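Here you get one chain, nothing else, as structure tokens; it is the form predicted on its own.
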Amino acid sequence: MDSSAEAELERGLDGLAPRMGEGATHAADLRRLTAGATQEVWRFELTGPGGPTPLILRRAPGGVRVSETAVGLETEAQLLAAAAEAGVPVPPVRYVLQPEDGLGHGFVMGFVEGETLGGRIAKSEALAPARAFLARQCGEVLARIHAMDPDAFLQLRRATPAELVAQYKAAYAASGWPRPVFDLAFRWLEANCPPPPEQMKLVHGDFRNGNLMIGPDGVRAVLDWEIAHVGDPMEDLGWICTNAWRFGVVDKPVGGFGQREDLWAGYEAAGGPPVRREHAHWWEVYGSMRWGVMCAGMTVAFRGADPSVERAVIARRTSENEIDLLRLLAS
């Protein structure tokens, strides 16, 4: 974005202030975080009758680029506040964006201290007395979630384990390369696809070391609800146990900090259904193979309207998931 764009957004809000804040008078000191893939994520200060705070913009790319994958960044302002009265931490949300306000789709949230970087979760002295308990208390989160009313939210896509295979193996050959150990893996995962879950329920889909905001005391806030649906809830217990979300800790599956057996006896304890360990297991594949495909696809994106780094990076990732696939399928 140009420094032009940048002041206009600054400016619009400046405006905005005393919808953000009671009392509060103006919005300065906007600048760009390094942190968010696919939305853009500003931080700025209100400055109110308590002085100034530090405030979060989650906004479409421009303003204007809205995902045909994401919920939308209304529907994630609701999300989070749904979430907040389930007892989810996380950052409450100040002001969504309208129209007249000319500054495109996006919402105001709180500004929540702590680390998201997953190596450092993984693996900093500071936070080992957390690493301690982080498994469970990531079952316990999920099970609140898994709680939310997925009828609140009749604009979420439902899906079931097989349309979900099916999602990314037409994702899959979209890409024109062919990968044996793909091709594996989704024989795999039709030939053991668990049935449709009994109750579908409010799925996070992206719930993993990197989108948890993490202190001394554990979880602080879930981020990153942009790919919320309604499902099968042992997808986000899979999901977390991903070995791209271990960051070299191999030997701890849940998000590099914890071991599986804790995440599931804290999801349990805190309400949630009795974990079917063939199901876990089955949802660990699939998330390899989901994240495979993901980095396959930033080729075309690479080569197409996205030439950045970033896209060119995770798409050399794309062999890291096939070693796990055959390491997960060999178990």
Second form
Amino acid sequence: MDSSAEAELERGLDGLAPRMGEGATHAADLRRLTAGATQEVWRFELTGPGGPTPLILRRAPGGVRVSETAVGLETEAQLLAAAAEAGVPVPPVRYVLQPEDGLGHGFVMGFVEGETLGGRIAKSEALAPARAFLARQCGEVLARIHAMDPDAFLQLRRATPAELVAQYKAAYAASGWPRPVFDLAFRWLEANCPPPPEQMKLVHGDFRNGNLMIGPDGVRAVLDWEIAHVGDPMEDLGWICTNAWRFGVVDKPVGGFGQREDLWAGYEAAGGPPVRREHAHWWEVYGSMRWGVMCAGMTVAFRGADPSVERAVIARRTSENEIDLLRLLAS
Amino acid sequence: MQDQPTPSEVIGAVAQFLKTVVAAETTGAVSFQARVAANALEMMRRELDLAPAEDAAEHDRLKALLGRDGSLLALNAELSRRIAAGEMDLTTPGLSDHLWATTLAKLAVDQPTYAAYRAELAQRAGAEGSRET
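Would you mind giving the form predicted in complex with the partner chain, to go alongside the form predicted on its own above?
After this comes the whole thing, all chains and molecules, with the earlier chain placed first.
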């Protein structure tokens, strides 16, 4: 984005300052935090009676929505508000951009201090005490997410496990590149697919190390609700154990920081439905397939909308998931 | 015949330049992206060095497994089709070994430091060692 567009965004936010906080007068010091192709993240300072407060703006690239699977930023803001009410740690939503603001789709939320880099969460000395209880705490947080009312979000996609497998199988087929290991995985996933869940729950969809704000006291905020949907709650418990999110600490399946038994114990103790071990395992295999298909799809994006080196390199991470699938299914 | 130094050597030198000069003397997003670019070039250099032999071995295995000849892409597509159709699975003699050999060869190019790959290599070296003793 060029500097004039950035200045325009800052002016727009400045004008909205009074609606972002009691007695707030100005918004300044706008800085871009990520250069993602699916979402912009900005930080700025809100000036008010208590001094400057850092806030975060999440916005569609250039203010325009591009992703087809994302729920939309307005829905994401609603999810954050409902999650806060359900006792899930999330950043507080301060303001949702309106069409008349002329700044596109997005919302402003509070800035939560902490660590989101998966490798540091799995390995840093400073977070070692948190790692002792983090898996259990993730289970507790997931139980609270799954207790949220899915009927309050009729706009979200509803999908059974079998429908999700079919969706990714179609995405793999569309990539037009044969990957025999993926075919093996799809056969296994179809043959062992859990039935539609007894109760369809609100599923975060991307609950993993890297999307959690962590401090020495544990989970401070659950971020990135953009692929939330309604389905089998076990999906979230499998995804955080998927090998891709262990950041090299392969013997600690929960995010590279904890054990499955602790995750499940926390989940059940906080009121989550009983975890069926074979289903949890199925969702881990599904997770490696899913991330693999997503990586493989990066080639299409690389040859199209986003010809960045970063995109190309992520596409070449597909093979990580192929070895993970072989380790799960053929060792 | 093209001249030397080889593409592999020149790409390696460019990767070094990106890493030790550009990434080191810049900050923030540019420095990060220079490092990503250097890693991408290193990956392509490994592919130039390793793929010819690995592709030939994969081609031989596929011909034996499928009982036919064709391009590497065509044979992979045929293997994909047979697995998807349930005509071949992990009980098929040679299939598991073939998939493992092919996948390990990809990791050697794409992500030789990937923890699961290192763990698998260590396990295999361990099994090999215990067989010998």
